[in-house]
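Only one chain comes next, encoded as structure tokens, the form predicted on its own.
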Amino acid sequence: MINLTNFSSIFIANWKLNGNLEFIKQYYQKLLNNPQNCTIICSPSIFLNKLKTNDKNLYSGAQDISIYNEGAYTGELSAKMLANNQISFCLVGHSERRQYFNEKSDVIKLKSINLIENNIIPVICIGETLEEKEKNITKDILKYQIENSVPDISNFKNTIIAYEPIWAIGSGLTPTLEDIDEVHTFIKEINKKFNQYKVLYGGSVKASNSRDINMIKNVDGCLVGGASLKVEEFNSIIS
């Protein structure tokens, strides 16, 4: 399993159900590397293996897999599935899953669960939606999401946190750069195992907005999402 502890910052593309043969080919011929941070190429599963990487800290990372390990469960994409095939991460409860699939916190803690066992880092998504931050309950949202979706046998070894705001995602709206320090701050004192855990910010980051994202203290790195399609952006934001 990569050691997260050798990293400043993890930034994650989610390049969603998006790409093709040529725009890898292209992706990969400008990407810059930073190896002060970790990044990680989340593509559709099918073009997993046309992913680049260097084993030192740029990895390819699946959208989704299964609860199940094996059996007759046509279409579904398993964690040992993904371990043979080297892939290193995998996001598990991202909020088009969440919102568009159904997935409950328990279903997350199951795939996560896999992940971990087949030595596979799993980058679990939380956020709220923009009805409950209106509600003003988006810490109550997240602390059950956090503690119905991360499983005991995680650590900050071997998971990562994400917060997503689902107001944010493709919207152009991010929370203040105050919001995101307290959210955060929020995140690692549920309960001081979560401390030291890496925990990433994802929401309509971009090249313009994505330092002073970064600066923030809690902030380990960012989930990037429309802006990771275009290369020279994403190379904005990772270095």
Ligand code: PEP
The other form holds:
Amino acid sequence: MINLTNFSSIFIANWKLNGNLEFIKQYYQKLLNNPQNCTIICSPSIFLNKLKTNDKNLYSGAQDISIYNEGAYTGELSAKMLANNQISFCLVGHSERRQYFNEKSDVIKLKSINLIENNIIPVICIGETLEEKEKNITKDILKYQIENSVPDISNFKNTIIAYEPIWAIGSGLTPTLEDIDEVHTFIKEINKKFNQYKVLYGGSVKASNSRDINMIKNVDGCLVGGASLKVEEFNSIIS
Ligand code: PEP
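Got the form predicted on its own; any chance of the form predicted together with ligand PEP too?
Once more the chain from above appears, this time first in line as the rest of the complex follows.
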């Protein structure tokens, strides 16, 4: 398993359902290498074997995984298969999966267990809706999601948490820096076992705001959706 403590920050590109072979070729010709940070490109699964990686700081990640390891489950892709293809990371419980595919915390927990058992680091996504934020229950929601999605076998070496307010994803809106600071500190203090976890921020990160967000003490990097599709923009985020 990759040693997360080697990196000062972790940056994840979530390409979602985007990309093609020509896009990948152009992207990797221009992608910069920042040796202090860990950069993870999460492409659609069919392209994972086409992404360049090295053993220092550039990795590939999947965007989702099956709860099953093998068997009669047509259309699924298992953690065991990812491991067999040297994939080191996988997003789990992204809000689009929770929202459009009705994924619940118990399923996210099972997926995370499968990944960890196959030496793959799950990036467990959590976040509140706008309605929950307006009702002032963000912390209750995050606590519930953490307690029910993060398995007991998780620790700061084998699991990453990504805080992604749902209302900030793809909207151009972000919480204030003070709010991000407060939420990340809250996550790390839910239980002392979370103190050392890497907690990433995601939601409308772009070149113009990434520096300020990354300067926040308890932010250990960013999960970037839309802006990661433009390699020049992603380069300025990771550097
Ligand atoms: C995401 O998809 O995880 C994400 C954060 O998207 P965006 O950066 O486009 O808000």
